[in-house]
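Presented as structure tokens, the chain that follows is alone, the form predicted alone.
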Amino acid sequence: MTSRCGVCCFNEARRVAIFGGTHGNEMSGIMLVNMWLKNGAEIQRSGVMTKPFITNPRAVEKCTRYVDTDLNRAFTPENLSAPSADELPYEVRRAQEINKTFGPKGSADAYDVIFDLHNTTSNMGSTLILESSTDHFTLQMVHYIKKAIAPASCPVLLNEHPLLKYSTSRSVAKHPIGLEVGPQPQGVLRSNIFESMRVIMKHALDFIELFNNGVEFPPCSVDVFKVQERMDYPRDTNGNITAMVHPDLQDCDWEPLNPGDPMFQTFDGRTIPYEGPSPVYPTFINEAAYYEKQQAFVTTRRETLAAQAISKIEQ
């Protein structure tokens, strides 16, 4: 990237990858793929080579989440430099083989962009998700989604906390970009998340064509959902889980809650209050995938960004 007079300049997004399967029973991005993989007439743009990618194929074969270990938290440093070896937990040699595909991660032979898609079982709709506060072409790229798809909503995630972002396979990417979207269950496929998840990537890969073709996007302003803090289930010494999400909290994501606000409820019916200093915006809330990760839901809080104007390197 370079700058001139207040805008960034780029490369041509020459390639640009989709991830289905990251997780093997998020149905939606698994069946998008392979329906791509069959017939990919409607994910190419001209001067773009578009690569549909199947990311866990043993775990989509099985219908679960991961086989060994979760794959959209094993492109560390550590695994993608360990030697390989058949002893390696199968997702850590996947991601690997990954790396050197579609990477390698941080070079400049990096893809250019990846999605990544995903399903959760909470009712965040359809969401972006982004690693960087300071990456101006998918800062541009989601607010032309957000106006291509409106007035349907469209939030935006952003993670970026030191110590609760993770390594996702979208991270071997120049510009990396998550699309979430439910609820939808584990193992099921649902026609409206389905359509609400190809009609995005239409409108992300037009975005692609026309920055290639030599548009240049003004600046603009994006309001994000910053991740601030990772919400854990009530637990006994033992471990065990003393509480569920509250009735007046399931299924509001991206909605206030406020100090004082119900949060959770014990399983004899004593509500449990959000006690912090401040209004938060919960998202992820009561996601399936989580339990195992001792979270019930994060917390956000809302941004608004500046993205500066870009343009493309002229060759």
The other form holds:
There are 2 protein chains.
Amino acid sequence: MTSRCGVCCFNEARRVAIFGGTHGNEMSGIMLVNMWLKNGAEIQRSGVMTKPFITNPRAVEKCTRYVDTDLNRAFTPENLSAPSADELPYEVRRAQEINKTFGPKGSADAYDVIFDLHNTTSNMGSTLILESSTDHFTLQMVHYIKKAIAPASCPVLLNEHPLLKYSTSRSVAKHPIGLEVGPQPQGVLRSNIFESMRVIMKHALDFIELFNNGVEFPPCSVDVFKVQERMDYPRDTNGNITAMVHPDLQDCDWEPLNPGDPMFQTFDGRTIPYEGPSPVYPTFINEAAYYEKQQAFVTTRRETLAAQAISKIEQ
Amino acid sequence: MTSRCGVCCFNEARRVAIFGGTHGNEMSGIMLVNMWLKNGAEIQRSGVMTKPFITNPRAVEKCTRYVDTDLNRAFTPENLSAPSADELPYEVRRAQEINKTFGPKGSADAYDVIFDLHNTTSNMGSTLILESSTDHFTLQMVHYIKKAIAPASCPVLLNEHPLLKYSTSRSVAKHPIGLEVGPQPQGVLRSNIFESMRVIMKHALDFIELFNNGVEFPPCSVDVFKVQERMDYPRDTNGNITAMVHPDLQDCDWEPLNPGDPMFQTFDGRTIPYEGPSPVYPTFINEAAYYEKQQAFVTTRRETLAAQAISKIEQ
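Would you mind generating the form predicted in complex with another copy of the chain now that we have the form predicted alone?
And the full complex, kicking off with our chain again.
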């Protein structure tokens, strides 16, 4: 990236990957990627090599989130630099392979863009997930997508939290972007969720084509929900949960949770209110995969980010 | 059972079991049973010994449907009579243990009633599942429950199909009854589904108490949906699905599917209509666990069963 007169200049995004099956029971991305592997016409754009890719084939085969460990947490420097060995967890070996093919992470050789397709059991709609508030390329992309699908909603989740950010599969790319669409149960393929994901990928690839063709995108602002805090279920001394997400909170992703609002309902019917000092915007509410991660939901705050103008570097 | 003047007489139902965790990722029954194991006050009734029981603890531990094979298909005569051996699949060994404790199946020593608590990803609401159209005790029980929770709905699924009926965990009892509540994703606990299941169990146990106390239940009729046919997804020659449940059918469990109505949507957007000769009532639509069983939904027909009067045998 270079900068001239307030315009961020990036190389053309010639190498793009679309990951499905990072979690082997999140069906929309798996089915889309498998479909595109057979016939990629709808993801082809002039001047772009777009590679659909199943990241965790063993987990897909078993229709489970992962085999040994969560692939979408496995792209740490330690894992990626560990000496290759058969004794490593399957997903760590897989992360190393993916890093070789699409990275190396942080290097000039890395893919330009990786989209990673996910589903959630939470009522999050079509959510774009960013890992950086200063990557003006992805900020401009999500701005483009949000405009393209309006009046449908497309919330943007920014995970830059020093402790809660994790080492995703897509982090191998120069410009990583997650797509999280729900609600959809694990192991289920719903046509509405499948089509929502497909439409967003269409607009994302259109954006890349326009950018590569020399379109300059002017400065803009992007409303995001920034990750603040992980909220766990109430648990007993054995770690078993003792309450459920309150019915007033269930399915209310992205809506404000105010101090005093119901948050959990204990099995004996008692309400536990939210006691934070100010309103937050919960999301990933009651996601199946996060019980084991001690997370009932994550709180966010609304922020507006300034995206600088972007343009391609003229060769 | 004996019969006098058109009244079916049964022994008091003194031994009742409530099974949770027959499928280890169906959370409502697991959490209810675990709760009742700690404090069974709400399932106690005078003159009834009610035993809450986790049927597949290893699957519950892993939050997976099963470990080796589906426990809720494992109660076949072959499995139950197989010589005990460590090499048997875990669930077959477990079925033998359960049969010893709560059966033997088909014997006078078997438990009187077993409730088996299940969740589904399908939009089935609170469904009671019967295995026999001539068990007047369970027919009277479901009639009682339906009246008790009205105007809320409580469909009754009758699975007497010669090929599609399977060997359930609850089939060990003299009077087996399944409770299937959804929609709820696997691995998720939703407070509304939890409470629906809990309320039905309350009424079911109330019925048993009334019966044991000598209340005679007069003849009645019970509307049921009788299992007809398993409908699989369209698949390619490798067995991969090539279409999804059509959005017009998704979540429409128990609603009529007429000849010509949309049934599936292929990945390229083509609609596949239902081509049967007459309307059917689909259910278990897009249940996560049934992709591997080659079932997109099951068709049913509406029938009205005549339940005879029942009374307890005076000792």
